[in-house]
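Only one chain is included here, represented as structure tokens and corresponding to the form predicted on its own.
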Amino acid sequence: MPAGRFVLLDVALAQDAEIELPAEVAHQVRDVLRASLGDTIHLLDGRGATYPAEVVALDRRHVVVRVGSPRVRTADFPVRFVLCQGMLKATKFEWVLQKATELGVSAIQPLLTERAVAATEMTGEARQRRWQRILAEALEQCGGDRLPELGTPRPMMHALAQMPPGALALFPWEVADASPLRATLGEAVAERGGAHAIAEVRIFIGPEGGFSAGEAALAQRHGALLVTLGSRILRAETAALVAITLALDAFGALDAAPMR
């Protein structure tokens, strides 16, 4: 079995324990990953630990694994990266959830904005559960350590007003005559005396129609920095991934958590 097979398991894990996998997870291990007796899979607890686990029993209904010694990251990157994403049409929003998880964001906050035409069709518990499944599958695919926190959709003003002390808000806006995101980050880090002074970076990305002038003004009143992602007008989902990547790279987070 390939070494990169990861499964998120929402149960308590302990070294040397033998556990029977829940039915849905057992199906994934047996029928999707095609595990056999003696194969090793990697169980993710979604909170920073990965456990190798040997398949010790397997039939059409049951899969039992023996849990090995956990691998725990000794030090997380000190800066939290939070994507505050204006609501998009379903497939585009779900794509952003998937890719942001693969890149390693700490949290994703869906935003209700003036031009978020898809907002009313994307609320409710069923939709939230679907989003959580998408995050879990993305974490399994990339072998990440932590499941991003996922907020419920809320107005943009709440995400601005509730930023923690030491947070830095970046607001890419195609209309703004602003500095590039990476240059703005560098200046902010220097002004604050180093990256250690920034506890969190929040990146605000608009919906398909972009942010309005009123929303940009609101963001500035709350201390957000208007930035540009370049001279081209990017689709919302493209802008999200570009902004996340630039911010992660500016802080060295991509080097701190290499792809596997």
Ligand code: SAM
Second form
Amino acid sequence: MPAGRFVLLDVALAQDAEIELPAEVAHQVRDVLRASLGDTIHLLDGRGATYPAEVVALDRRHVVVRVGSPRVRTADFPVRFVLCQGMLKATKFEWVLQKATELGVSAIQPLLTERAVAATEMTGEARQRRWQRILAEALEQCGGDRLPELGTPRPMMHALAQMPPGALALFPWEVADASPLRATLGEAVAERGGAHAIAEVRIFIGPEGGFSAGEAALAQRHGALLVTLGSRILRAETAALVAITLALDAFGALDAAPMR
Ligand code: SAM
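Can you now output the form predicted together with the ligand? The one shown was the form predicted on its own.
Every component of the complex follows; first up is the chain already shown.
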């Protein structure tokens, strides 16, 4: 079967059950993934469980699968990685949603910041549904186990004030004469006694117009660590990818051999 054999199916699944797939999922399996009778697909519940499922019946109207024994992962990584992303133009923001999901962030919190792009495009429920679909498609493509939690756009203050115990906040700011992200992260982890003491790494990335000095000062007052991503000014979407990758790698989260 071609790559991308993972399908998100948010229904209660039981081993050895034979289930008829909902119409839109049946279409995806039959017409997009081009599954055949006897093929195995992998059903994701989006909350950590993956079920191999054999296609036992398939025609133009129905696809029935027999559910196998699940593989459940308590968490993708030992640490939660949360991206707090300043609002960007729609296509850029959606690109960040997709890449952050592929990389395995636990949550994405859109930020309303002083210089964020006015949300002129789709807003409210319709936009959240579109964003959720982007997360789901990215999870199916990469075979991840957990959908990132997706917040609704909130002021940055909210993301700073809501930091859980054991959280570590990184604030990449191209204006600051700060230490590199990896070095800063390594020092912070050592100061706290080791990686086990870190429950969450929260990464703040600004909008196209960047963070203001006032926002950087506010973040520092809440314990966020200013870091640099190098001497070049990266686009927000590039910065998000770089910061997430550096943080994941610092915790060995990119070392895991594929568990498929
Ligand atoms: N002030 C920038 C400019 O002059 O174009 C715009 C900000 S940049 C496009 C968007 C965000 O990416 C920044 O708010 C920051 O979070 C991050 N960023 C980009 N380059 C960075 C760097 N070299 N070091 C740290 N953060 C960076």
